[in-house]
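To begin, one chain is listed below as structure tokens, in the form predicted alone.
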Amino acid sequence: MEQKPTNRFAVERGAREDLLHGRRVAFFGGSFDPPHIGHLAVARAARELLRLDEVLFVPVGRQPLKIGLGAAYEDRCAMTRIAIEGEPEFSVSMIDAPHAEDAPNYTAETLEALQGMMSKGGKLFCLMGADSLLALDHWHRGAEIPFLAEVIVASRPGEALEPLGEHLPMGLKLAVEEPEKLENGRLERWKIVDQGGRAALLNILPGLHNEVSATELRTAIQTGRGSEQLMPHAVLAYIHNHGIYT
């Protein structure tokens, strides 16, 4: 039986407290399992060229998709914490922390949980990898995603979101043949609606260069290779430190 985010936003303490107050903040969550440099580059880009205010890094305590996490929710917290260090737009929350039983965290109810504390003039956003579009059919009330908060997609080079219409979940399509190409090309704008002939708006970042396997990273950080160019030295640091993923 799944469990709703209480309000327990928690944001890091430190942090302001006017977060979602009349700001457009974009919800990114995720493993961070361990957070590295392609998800920087996702959240700089997204805050870039949507103009955020600020996007909230949220790890999840459990994710329904996945089986196991090589790294505690305290120790994926504090990692992220350490690597948006000296990012003034960039903030960490806890509302994805895990259920007392264990329950899974699902997205749909912490973005309802969200948009509880959004005042007048604030916008909400849901940033994702093109992996999570992809797989948006599966998730629990994925089709219910882009109409809780204005979805934007990081995709990688390569990746097929092409037709993008047969990924999208079971009652949701397009309803324009093209997109609208917004800052040279770095953006593009697709309208979707759902059979009630509500209308959403879905953001795709095409092209982000920072390919990066968190299964690969841990290996890398396991056998001493190749991980320093993948993740803020600090996390590295931290990493060691602790004897993560030993």
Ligand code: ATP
Second form
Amino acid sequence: MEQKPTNRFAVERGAREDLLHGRRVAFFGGSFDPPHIGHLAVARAARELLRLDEVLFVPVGRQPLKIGLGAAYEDRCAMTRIAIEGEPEFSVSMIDAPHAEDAPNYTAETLEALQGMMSKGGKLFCLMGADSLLALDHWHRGAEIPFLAEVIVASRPGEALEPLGEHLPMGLKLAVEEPEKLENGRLERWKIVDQGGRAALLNILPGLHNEVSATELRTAIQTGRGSEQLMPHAVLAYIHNHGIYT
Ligand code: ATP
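Got the form predicted alone; could you also share the form predicted together with ligand ATP?
Starting with the chain above, the whole complex follows.
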């Protein structure tokens, strides 16, 4: 049965789609299984360096490239809501709620839907970690993503982005030899073009070195190892109270 658009497109805390109007908003999609300090560091850095009004944390219903997520969608949304508490510019969106019949959620389609909610004067970004950029070629319509929303890529340990030109999806190339360096080198701005000559900006945040992943955290929780430093305490309490990952 098809889900009602009112549920799928609801933006929580803020709760109204017109909140996206006229604002600089970043879509930040992921499994958030569970959310951790790496996610928060990425969102905070992007908010500061790109002057964002809002970062939308968007737990994905079914990630096309991952099989067997650990926690249920509702728990991942609940944990993400808890993780961003106290951050007025962060909110959780259920725009990527699971589809009927378990069809995968595609970022390109979600960005198109979000663009439809933005008004003139607003600007949509797509925030991701370096591993996501490196995998973009495998995403559904991956080469279109930079033209649907300006991409912001956060560096991640073990995920080297250089030489950047070799890591772009097929059909895309760099239009400059060097990036524009802004904010004392904390923000690098590249220009890329597609085969039709369409140009887009690509922002890199090279200074983030958060050695944390959700995979590592799930294993730590399963084996009873400490993970207190790597996620907000309230998220860990939720995990224990609901018996998730055990
Ligand atoms: P998993 O280990 O299960 O793959 P993850 O830790 O990568 O999970 P996701 O929810 O899949 O977390 O990530 C959502 C987005 O956040 C992705 O674009 C990912 O690249 C980015 N991200 C997650 N952790 C970090 C980190 N430590 N540094 C930079 N980016 C990160």
